[in-house]
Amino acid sequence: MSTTLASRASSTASRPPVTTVRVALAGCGTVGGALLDLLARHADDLTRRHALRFHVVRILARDASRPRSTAVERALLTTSVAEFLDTPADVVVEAIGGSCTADVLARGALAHGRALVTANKALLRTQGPALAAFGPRLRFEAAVGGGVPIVRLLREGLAGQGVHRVRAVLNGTTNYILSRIERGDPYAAALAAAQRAGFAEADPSRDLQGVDAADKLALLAWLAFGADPSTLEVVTEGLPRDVDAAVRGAARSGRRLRLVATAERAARGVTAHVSPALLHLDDPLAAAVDEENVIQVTSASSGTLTLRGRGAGGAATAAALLADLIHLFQPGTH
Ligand code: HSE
């Protein structure tokens, strides 16, 4: 009798043994937080299909006393770092943002011979090389892009492609503010609405400013180019002063403002800039709605590629965290 494609499926005799993952997690807010019930929603799934279980074994918050989701475990919580970086784990996830601990926490990490996933593009361009250093543990895919993979395609997908440029919307708060001004919010009302659904940066300046969209782009320079992150001068503006006006003059001439990023290699070396544009309706980047981000990437070989998707939220950016730490651990993947 022949063995279906199912049958074989379905069999339990050929599946590896659940590999137990320790995962020390700091930060415990909207991405944090949202990993934890990820995690805690897809443990059988997890356990059947990648042969992974993930035991949290320590969370660092700021404040342990702060009430918090269902699925964070009280005894788990430290606000100490030499505690956290002392508890034996395979991997630490840094969803905890700026850059002074995170810095501590990701070397530490590296350093006691822990993988660390991050979401933090901040500590990235400045340190992303660095870490990179101590080898293949470092991964990224939370930082660009929330739910859109675009570290893999560039890193392993487009690998040896010669990819020559990168034209992207990066920032899911400006994005949504647009967005919302577009259906009659007002500027405010919309910059307070991107700050309630966790979108915005603990520093909304940075999102408005285009801070976040350039440190975004200059990973994504270092990650198709080979361009270090860390010294690239990336122009950047960020939205007009009057956005409403500028947003209603955009919609008078047919087009719509996007706060678009570009990095381009050239013979001179690579050019990066973040400033608003008015752009055609049938630009896929005007396509970018509400939190979403629409990332092209052009190389010799591939033509243009056009990624679009959550870019920002908890949900999205725990989904990048999880991938990151399914791809890591699963038997077979590296
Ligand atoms: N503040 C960021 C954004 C969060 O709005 O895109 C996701 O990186």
Given for the second form:
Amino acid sequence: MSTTLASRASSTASRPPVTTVRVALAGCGTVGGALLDLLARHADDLTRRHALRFHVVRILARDASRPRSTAVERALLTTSVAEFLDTPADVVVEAIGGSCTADVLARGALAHGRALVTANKALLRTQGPALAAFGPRLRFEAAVGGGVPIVRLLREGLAGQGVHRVRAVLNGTTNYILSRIERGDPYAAALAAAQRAGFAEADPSRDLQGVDAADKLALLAWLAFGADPSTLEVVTEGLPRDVDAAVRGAARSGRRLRLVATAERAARGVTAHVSPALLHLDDPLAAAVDEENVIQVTSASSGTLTLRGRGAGGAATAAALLADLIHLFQPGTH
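Moving on from the form predicted together with ligand HSE, please list the structure of the form predicted on its own.
Keep in mind that what follows is only the chain, not its partners or any molecules around it.
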């Protein structure tokens, strides 16, 4: 046998067998549809690079009759939570949002011995520690930061390094609106553009009032400091009422207005707040534009690390869900 043929045979023999993962997907809207598109588009690459084959076995939807992505097999759709949970699966991906149904799905999945991958920061804010008590099968990279891998950094990369501060722009919707206003749009037009782009909900109040950022900050404080996110007080202030004037005033003073979330370890415990801030242009958080998030983590061992990437939108969130799926099931990662 030639050297080339021998090396190919050796390479083939050393590859791990392909693992088939049965996926039950809850939610088939912007995020769920984007995840299905990713799984279909990158199926060959996932098998070649990670020895994984993801097989979607059931899809839970609120309305099975709605028009959907071509990646959705309508035979897999169900509107029954019981039928969804009864379907044999290795992992439940929760992208349905809200809290009531999501709580039932999350607990049901973990109680059945399945892994749970979720993008639901509101659910984790109230139920995170209880769900984590089921074991290491809970993953939620997509719940904070979109495509920014901050959850894994805090869970693994900075574990034991004495993190004492997290400072971030965490809400892509408000950041997109502020960026549009900086480019000349009035607030109403900027909000409408955010809704058309899929960054803002029909009711954007959770974003605009800082609640979404507060939920994410509570989760980061949980990971960084061990604070219980369900009881942590996050002092929260949303965008100013006259945001157009605030953005113009910031520009005149050579600054940028951003909604900043900060959590830090203090002598009296963990403090956390979300509020608008006028940032100097050389501040890394001021560099967040459109739907981007920027997150700074300061620790005793590593100093200050800065992460930046898309923090909103179906594509970024779906990519984070897929990253968790790969991390859970890739051969040799456990």
